[in-house]
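Have a look below at one chain only, the form predicted on its own, in structure tokens format.
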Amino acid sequence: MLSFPEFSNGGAIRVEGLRDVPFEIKRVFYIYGQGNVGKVRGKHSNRKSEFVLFNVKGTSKVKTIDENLHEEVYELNEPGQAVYLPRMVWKEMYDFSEDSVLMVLTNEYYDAGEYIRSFDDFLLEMEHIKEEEAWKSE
């Protein structure tokens, strides 16, 4: 989890690329509204993009699955707390409160071709990456 600094007078959070997040911010988007209550968003991995996610309002959860199939769930319920997701991590966002505004920062411009939208394809690509790394280390 990351923690963003709060201004001294409270009620305001500062987020700066290459300081508070480990990359230059190239894209910002958010998931909001009652239409997301009960839905699971994301359900994909990215070949190039890294992400920082935080709720500026309300609450949500983020489930991640890494290359070793280790699963982690983060509950985002404070504007100053965030989760950093490196590239090639499966992500699912869910359990949105009615007032949730989940802000997402990323290091890449949108490119539909870098998304892996099937969990089975994600597993295959991760296996291929592991095989390449093992081959390179020999």
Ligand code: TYD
Second form
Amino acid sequence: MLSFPEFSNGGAIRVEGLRDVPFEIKRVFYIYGQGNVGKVRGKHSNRKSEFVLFNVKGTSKVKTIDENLHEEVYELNEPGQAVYLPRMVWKEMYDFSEDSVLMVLTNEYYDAGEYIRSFDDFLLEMEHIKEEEAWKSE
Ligand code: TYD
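Let's compare: the form predicted on its own is above, so bring in the form predicted in complex with the ligand.
The complete assembly is shown below, putting the previous chain first.
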């Protein structure tokens, strides 16, 4: 988790690329609105994109699954709290409050081709990456 302090007079938070987040920010999008209540969003992994997610308003949860099938759940419930997700992590966003505004920063322009949308494909690609790494280290 990343923590962002409020400015000295409160009620304002700043995020600077390469300083506060570990990449240059190329894209920002928001997931908001009552249509997300009860829904699970995400359910994909990205070959190139890294993300920083904030609930600038309201609350949601983010579940991640890594290459070792290790699961983590992060609760986003403060405008100054964020979660950093590196490449090749399976992610799901859910439990959106009615007033949730989930802001996402990323290092890449949108490219549908770098999304892995099937969990089985994610596992297969991770196995390939691990095999290549094992070959290189021999
Ligand atoms: P997607 O990333 O698939 O879902 P989620 O928000 O649940 O992670 O996004 C939903 C749709 O929006 C999908 O058709 C792709 C499109 N989209 C863009 O065109 N540009 C974007 O920057 C993003 C994030 C999504």
